[in-house]
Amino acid sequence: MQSAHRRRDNTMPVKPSVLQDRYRNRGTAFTLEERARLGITGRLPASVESLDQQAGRAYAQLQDQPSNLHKYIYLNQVHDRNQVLYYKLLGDHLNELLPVVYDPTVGEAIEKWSVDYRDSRAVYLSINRPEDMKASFQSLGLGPDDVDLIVVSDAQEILGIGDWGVNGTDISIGKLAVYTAAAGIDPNRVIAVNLDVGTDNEQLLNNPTYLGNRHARITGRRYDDFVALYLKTASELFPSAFLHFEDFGPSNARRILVENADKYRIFNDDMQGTGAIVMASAFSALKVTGGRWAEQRLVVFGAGTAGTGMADQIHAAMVRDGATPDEAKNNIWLIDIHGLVTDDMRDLPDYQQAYARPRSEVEGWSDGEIDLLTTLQHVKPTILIGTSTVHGAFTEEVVRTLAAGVERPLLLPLSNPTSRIEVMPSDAVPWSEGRVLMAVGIPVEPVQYNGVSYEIGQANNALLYPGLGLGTIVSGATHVTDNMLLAAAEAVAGQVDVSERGASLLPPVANLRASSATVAVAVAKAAAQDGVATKSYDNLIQAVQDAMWDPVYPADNLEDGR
């Protein structure tokens, strides 16, 4: 009879080794003595390499793809052969690499992934299956003190491409490769999530390759039913988790994040990140204007769950600085693809209700839709946010218009990519004569105009989440505060000189590693004044740097296990 332990061939089978195990790989790091032990003795070249030669070749690689695809898909395999150096490479070209491991290329990835997959570190969980979701995560063999972060998305509304069904996955994997870049969140701590519960976009549904559920997206009670079973089974297997909500549908969104803000450690990155990234530029602007929160008047064109959840943010700095929540909401309007919202329209979003002016304030305005340009000339904000998607709507007139009304607006045209943006930043500023105060949603170069070169700020969420995540998972807060979010946007600006005109309201990306650990402090402290920390430190500052992990080859991960 042949022998249960041998192959076919008469040989022994071949145990995995540490060359296929991306936790603990070296590689050609592997020292002589190592290589003895572990049985990979001839395996590797006879030179032994530090990590800092490793990179260097690896980033010669990377410099060698044709197109940022390419390079997306050579650091997954990096990734998936060696996790510490593939780290090691971002860390030390972040800025460079930012724009490749997430958006915008990132999309591209998505839109090609069920044809190129290939490994995925990530959980998937199906909506047809959803007595599957415990095991599902149990087969990672962690336990209830292994796990910090979960990032999950159900990729309805990825970035600007859409509904991508089980190909979103991607993005919660990048996600996380932020967190750790940035902020050193331990990568051997965290779980990447897709909620398959289908896809509407008919290009996957006919699409052979497509690998995930091959029907409609599914709503109403089955899906909350789904959602809801996710928090409790995450919470309970991982009760420290932090967990993170990205690129979840307009009609979902604000809805999950508010009916479960108070029950579980729950973060939605598209409307509280953002949000927060725009309070850290009016904390900035407002340094320059010397205006109170209590004081601005806001208009967003552009109300879906980002733009209202920009809204929000600004409403509780508001109600911080002294103003009832009945005045901070008469501050605020909310324009969309209708116009201005006024309570006497149909089927208004649960999100747009909150702030829907009365229509008997608005008569005379105008005959129809009151439009952006006719809401301005009322109103006189003294910020303007674009999250429309619609490219060049903020016209000449739209920014000579704002800025006839105050001295000195904050515009933040954050819509992207570069086809999207409301107004460009060269045009802004001299349309404006250099008084308009702006961040923007993609890098752009400074702006030269009358003698002063205005720097603009990108606001990029990568500024402000990590260390948002990194300081709840310090603290231990078993919630994320209002005043959490307002500590961390406080945190991002109080690291920008803005006394020089034509200063950039927000820092650059360049330096995110100590970025985040001042936002973490700040949001530790932040948990720590409201209550809901769990974790105490006599110097937290030094905890926070014994909190980030560092991409080295540690002494203690020879052995079998994650």
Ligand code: NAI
Second form
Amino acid sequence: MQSAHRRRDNTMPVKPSVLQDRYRNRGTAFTLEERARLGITGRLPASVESLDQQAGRAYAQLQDQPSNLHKYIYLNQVHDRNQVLYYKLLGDHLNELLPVVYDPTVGEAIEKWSVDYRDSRAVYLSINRPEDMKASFQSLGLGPDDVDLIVVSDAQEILGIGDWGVNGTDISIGKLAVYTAAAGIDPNRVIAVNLDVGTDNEQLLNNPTYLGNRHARITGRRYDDFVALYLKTASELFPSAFLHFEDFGPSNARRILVENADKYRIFNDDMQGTGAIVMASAFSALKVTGGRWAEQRLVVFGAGTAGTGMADQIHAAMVRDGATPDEAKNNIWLIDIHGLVTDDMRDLPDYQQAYARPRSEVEGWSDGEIDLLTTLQHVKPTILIGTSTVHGAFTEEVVRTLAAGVERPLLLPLSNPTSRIEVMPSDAVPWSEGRVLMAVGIPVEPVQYNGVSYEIGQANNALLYPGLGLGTIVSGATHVTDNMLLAAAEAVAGQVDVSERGASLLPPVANLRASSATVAVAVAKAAAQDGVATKSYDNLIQAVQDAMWDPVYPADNLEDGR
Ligand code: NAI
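Can you now output the form predicted together with the named molecule? The one shown was the form predicted on its own.
Up next: the whole complex, starting with the chain shown before.
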């Protein structure tokens, strides 16, 4: 057998550890003096570069990548080598790179994850070894005050592509990247977690490269106990961490949130983040129409996780505006795959039951299932949301019927990507003679109609959750209240001026850092008003600025790790 000593003699010198440590590595930006101090003299080319120069080269290399998936992999490699450079690159080109580090490219990466697996920045928690949970977190070597944010997913419902088991780990990692790029959450104080409870994706179960637990999803009591253990362990080890839940299945997402929202500092972006960004669009729309929340009539087409989360928040807004819970419920209609959701339907999921309409009320509307068009004719909604993933479901007849019911309806066809959107603004604006107020789930060009340019806002959750997280962290809020979500939505809406016809209902995604800071201040104020804040400041605006991490090489972390 060849000895380790002889093998070392025959190979290249090993790479110095500081150049492999993404928290400390600065590559060509290390000065000659630093190189000498760290014992890496001669291990880098002679030039000493600035971070800007490094970022310029990395951006040029990025442009040479042949596809978004290649860009995703390239960016991951930069992240593995040098965290500051990665965030510098991301921050300098946020608008362009958000769809690469997150939706939709992350979906492609997830589908190939087990095949492409190289290294990982996550913590994996297996339902078959709950006794390992504490040790898994402790392996990070972080103390109770070292963690601000944990993003967890069980990957049952990834971005409309379904169940991806352990492959879904990248969803947690991608979300953390957006938090840092958009709101300056310190990337040294975050953890990505995958809860591996099995998968019902047979393609994965039969794939020899699959890296997760090879069995169907565990459900029921064992699943609930595992999630409860996660919440307990994470919050005991890291008591100040904001616990973000992402891409859980609709029933689990809702149950976990409802049962734990008052006990832990948790947040579910699919339900609360999405609901709040819709609220932001509606705040802007109400400024245009002059309407009140309590008077709105809402139809949701596609009553899954997102759609029912939106219904919940609009319901809460109606109640805050003076409606009783029953009156508010009476102004909400859900339509799912079998038409209008009514109380005589069998096996309704719990999240739809709350809004099921009494059958007696709709008697005579139709002999069988009650479709969207019929519902619009009877209800004349002020708000129509599409979260069905059914491309083209909002036909010309649907849009004309909606616009016949009220003068300026709010139309939110939010399904994405483009192949799933219910109606494109370029159709809906002319079909409604320029009367619909719109936001969509994808970036779209303005629509020119009758001499007016209609700017269509993108209802991107990234406008909201990074600032919400930052505000929660800065205020030390013990949990996320409805008022904090509402404050975040109002702060997003407050960034646009809707007085001109055709104005966007939402701010552009381009300037996320400034917009996240504004949202964070509003959220921290709401936390204080609700009595859940544990920290207070003489100057909150400055405190938020001070809390935001910047991608620069700090003066003092040559020796320290994260
Ligand atoms: P989901 O799968 O939980 O919900 C989709 C619902 O639509 C299901 O209840 C399904 O039964 C229903 N549906 C399917 N076909 C239908 C039909 N023909 N008629 C009526 N209902 C039908 O998915 P989730 O997570 O709620 O997402 C839905 C869509 O919303 C996705 O395309 C997602 O990308 C988009 N979305 C957009 C957001 C945004 O723009 N900020 C945020 C969250 C989701």
